[in-house]
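Have a look below at one chain only, the form predicted on its own, in structure tokens format.
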Amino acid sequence: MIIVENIYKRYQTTHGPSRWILEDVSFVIPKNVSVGIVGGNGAGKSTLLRLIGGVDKPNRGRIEHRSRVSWPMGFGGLQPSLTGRQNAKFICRIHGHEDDIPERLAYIQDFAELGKYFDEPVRTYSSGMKSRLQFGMSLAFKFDIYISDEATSTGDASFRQKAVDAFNNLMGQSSLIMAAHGAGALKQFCTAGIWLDKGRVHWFDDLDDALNAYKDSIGQ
């Protein structure tokens, strides 16, 4: 279960405070459901996931979580001076897996299909490169709740098979939140709905009725 409770964010610019991208938000995620996150460009998804994640921090209010909830998979946090090994080491050592960094390590080589890349630094991949690390080593690790902002966008036609067919390997055992510009994988994935519009969210037990709730805001 995750507990959102009253949040609110927003950037600070070079011309002062941004606008309030998400404002007085609450609900609650419970366990064992799986949500898709829609709403229009800039309506405050991906800020959304990285405060559930844990990777950046609300302006105001408070964000419980009752599960094991993973970063979002892939967002930054590499260091472009190591290698993927290298990164991929650290992020082991720092869940707590010193015995088994050598079975995590061949899995996430594997898994991103970097080849030799995976020993040179990071600052050396391309975008899709680094996505497919952070989506391994995101995958590396057992959570209760998964984060995934477009994952299944990354890379070509083969690795976003490849995503597809991890998501599902994952059903039943731990749930998704999930952001992504196309329905067809949030429905095939998610259950509930979250609609974000104007800062606000507005949560549905039903993903469809989400879906349509943000079709009709956008004339569709």
Contents of the next structure:
Amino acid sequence: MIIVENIYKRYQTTHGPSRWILEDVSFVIPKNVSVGIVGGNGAGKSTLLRLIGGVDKPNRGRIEHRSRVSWPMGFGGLQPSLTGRQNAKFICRIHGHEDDIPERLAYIQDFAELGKYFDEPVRTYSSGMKSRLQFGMSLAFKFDIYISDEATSTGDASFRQKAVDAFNNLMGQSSLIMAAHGAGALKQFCTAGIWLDKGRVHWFDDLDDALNAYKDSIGQ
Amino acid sequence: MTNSSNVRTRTPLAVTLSVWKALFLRETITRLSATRGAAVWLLLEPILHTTVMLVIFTVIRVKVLSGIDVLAWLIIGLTFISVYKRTASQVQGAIGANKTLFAYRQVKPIDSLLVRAFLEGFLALIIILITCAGAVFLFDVDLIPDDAGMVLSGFLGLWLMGLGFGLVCSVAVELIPEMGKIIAMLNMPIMMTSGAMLPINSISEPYRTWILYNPLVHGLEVARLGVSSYYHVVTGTNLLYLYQCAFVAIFLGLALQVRFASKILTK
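With the form predicted on its own already on screen, would you show the form predicted in complex with the partner chain?
Let's see the whole complex now, leading with the same chain.
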């Protein structure tokens, strides 16, 4: 369960503070409910995911985690000068899995299918390879809630299928919070929906309602 | 995936320690292997620096400085000043270099700063030991310390000063990138007046007293005195002053980290 209470968020720019990206936002994500976040470009989807993931702090308000929440998969988290393997080891260590690094590395290596690139610096990776590695790294650990920013939309067709299968395996024991532009990926995994519009959050128990509200707002 | 049944909750200390260990290994790898021959350069830099300075001093026919061999004087000065210099500059750049890793809640900017300072101190100690051992065995320079504790206290003071200055600068350059240029300019006079390359005893009063406001002078002088009790230490040397400056800088740096923690993460 994640409780979001009256959060406000804006960024500091060189020309003073920006507009409010999120303004007085409150909602509760219940246990085992997967949520899809929809909204136009710049509506604050990524900002919201970063806040929920604890990477960024709201200017005002409070976010409470009552379950284990993953880091936001799509945001950095890879050190470009290190190899995929070294990055993966780093993740294992900071999550307190010093003792079973080999097993987790084997899982990540197998999932990401990077071949010999697993031992090359991450800066040589293509964006698809990077997201495969990030995806594998987050799935190697058990979380109650996984935060994904369009993770399934990158990579080629075979990897997308693999990602879908992995997500499906998780269903039941874990849930997902994801942002995606395509309705397809969201419909596959999410039951509830959040529509972000002009700094406000609209919660829908049914994802279809959220998608319809979003479509109506852009006149489709 | 695995471990679903026994979800462990770790204590904050356990989390921090595991982050420090992971960061230490990550920093060591990049520090020693990021560029070609990075590890060799670490060692070669003070040696080349010493050689250049030695040539200059030989040309002006200086063999003994303040009562000790000029080579010993130079080696201590140049290796010990880089304890400060490298710690300060590495800590200053730590936040920028580890930015992508702050995507993990466990990793905080302050972790990267402290781990980098520790790594630089550790590397500096190894470099000093290798350089001095080499000079002792190859050139018969008298670098066996008369008072090892005194040498160590100088080393520690310079390292703490580097940590403090780096902590303050890291916040400054994160919030105001232009500060990087100003700090680089500021470093020039600090180095020149540290007494690492230019003997302070040869400077006349009242300027010598002014130079003693540079805290680094005190660390270097004490280190040289620790190596050779015959060394004519600069009048007014006070190791306590270096430590006072270092602790003021460290506390200021930590306060800035706390005050601007969320701004640093948000940027």
